[in-house]
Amino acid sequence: MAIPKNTLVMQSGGNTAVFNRSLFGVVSEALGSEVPGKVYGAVHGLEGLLADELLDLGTYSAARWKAIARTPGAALGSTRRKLESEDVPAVLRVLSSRGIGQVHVIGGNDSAATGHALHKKAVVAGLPLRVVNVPKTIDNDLVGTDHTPGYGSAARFVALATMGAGRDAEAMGSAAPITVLEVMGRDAGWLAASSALARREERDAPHVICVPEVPVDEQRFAGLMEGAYRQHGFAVAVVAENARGIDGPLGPDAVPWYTDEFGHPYYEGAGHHLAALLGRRLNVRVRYEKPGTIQRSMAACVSTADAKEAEMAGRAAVRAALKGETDIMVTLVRSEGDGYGCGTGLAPLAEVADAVREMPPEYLDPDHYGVTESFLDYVRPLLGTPLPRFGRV
């Protein structure tokens, strides 16, 4: 059976600063192909597909797409809706009626599960469909890929925020010498770990990094922070939102305040708990900072490498679908040898779906709640242009 020419693209999951660069890559490549059909965008992802709320993305001007590509967030609107069995008939009906033969979901591991399920349901129904996902997540936790679009820009934000927070705490001295910065990351510490790039001298922040891969002994954490404070006159800790204690979630309440449709639990801030612990122990003012969504939407912190690779991944997805590939996700492949380079590959959606790539042991320094030089070598080129260098009197 011939594959219909039209293409559908959806954005799914948490936003990134380069989410729309991948969208731009998909749309540009699909419209410029040798056998172009219409390119539809589902409003709020699966929600729009279910409601047949699709936009004809080929009607927008090149100038408008250039502006969209530079815009953080999700231009189509994102979603965390899970594909349920009762949704399948409506989804397949819309795909068939719109003549859609290629589907590209730009998203993370939950989106991989959606793409994989959609592929299987289409096969059972006899609907000719190619599903090629585009990777996206600031968490950098997708298996099968060296890194993910969105991570480099968020990591750049975290590194810059840590540099600034460190100099602020150093300047305030006894008035507010301790800062705990809590960052995103859900089940892996890649984002918190990127703060280590802020440190160029021993006194520079961060002095402690807490990631989910290394259980936090609260008294040892407090001892390390107190030691840094006594030595330098200030101390900064960067804590992943789901950093865990030895016996489970940090804090007195181990019950999540929210669990999403994919079963991911969300707890009260680990950083808030650790900040309160330090305040009691050191009897000084401890600032607790939680940047929230600005770490994934700060346009001023977009990594040049991240933006380029996000678009590259979108274009690669279209080319793969047109070659007949399906039930796969585009991956980013780091070039071997000296210098940094990046190309694309492919990974089965079944291997990416619902899986989490944690930081490997060789990137972690659990004795000091820090990271290794190997990790710094890995992450440094993903942030794009070099970070600024600050001075001291």
The other form holds:
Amino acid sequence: MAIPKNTLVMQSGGNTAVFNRSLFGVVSEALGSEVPGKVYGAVHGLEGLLADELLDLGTYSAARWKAIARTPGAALGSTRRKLESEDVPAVLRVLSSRGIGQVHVIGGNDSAATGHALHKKAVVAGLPLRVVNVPKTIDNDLVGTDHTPGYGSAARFVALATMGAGRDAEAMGSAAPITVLEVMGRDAGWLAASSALARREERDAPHVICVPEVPVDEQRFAGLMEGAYRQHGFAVAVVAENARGIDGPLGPDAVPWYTDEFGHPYYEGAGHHLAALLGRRLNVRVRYEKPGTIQRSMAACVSTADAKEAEMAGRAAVRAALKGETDIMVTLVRSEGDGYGCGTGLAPLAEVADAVREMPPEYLDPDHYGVTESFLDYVRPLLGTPLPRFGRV
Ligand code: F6P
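Moving on from the form predicted on its own, please list the structure of the form predicted in complex with ligand F6P.
Complete assembly follows, chain above in first position.
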């Protein structure tokens, strides 16, 4: 059966600073392809698809797209809506009536599950459809890819924020010597770990990094922070939002205060708990900082490498679909050899769906709540241009 020539693109899950660069990649590649059909964008992903709320993305000028490509957030609107079986008839009806043969979901592991389910339902219904997802998440936790678009820019933010927070705590001295910075990363510590790039000298922040892969012994954490404080006069910890204690979630919330449609639990946050612990133990002022959405939307921190690769992944998805690939996600493949280079590959959606790529043991130094040199070598090029060097008197 001939494949309908129109394309649908959706943005899904947590935003990144380069989400729209991938959108731009998909749209410009699809509009410039040899089989140009219409390119539709679903407003708020699955929610817009269900409501047949689709925008014709070919109607915007090149200048408008240039501006969208460098805008944080999701220009189409994102969603955390899960595809339920009762949604399927409406979804297939819209795809068929709009003549859509190619679907690109720009998203993470939940979106891979959505793309995979969509593919299976279309096969059962006899609807010709190619589903090729574009990877995206600041968490860097998708399996099958060296890294994910969105991570490098958020990592750049976290490294710069850690450098700045460290110098601030150092400058304030006894007035406010301790800072706990809590960063995102739902199931894995890649983002918190990237703060280690801030440390060029022993006294530089961060002094402790807490990631979900390494359960936090509160007494040992406090001991390490106290040691850094006594030695340097200040101390900074970077804590992943879901860093865990030895016996489960850190802090007073044994039960999450919210759980989303995908079953992701939301807690108050590990950083707040650890900051209070330090304040009581050291009897000094402890700052608790949580950049929240700022870490994934700071235009000034976009990594040059990340932006380029986000667009490359979007373009690669369109080319793969036009070649007949389906039920697949584009991956980023690091080149072998000296120097940093990156190309694209493909991974089955079934392998990416709902799976989490945690940090491997060789990147972690659990004894010091830190990371290894091999992790620093892995992450450094993803942040793009070199981080600034600060001075001291
Ligand atoms: O999935 C990416 C992410 O930014 C995670 O790091 C974080 O746990 C989650 O999204 C936050 O979700 P929301 O944007 O729904 O608050």
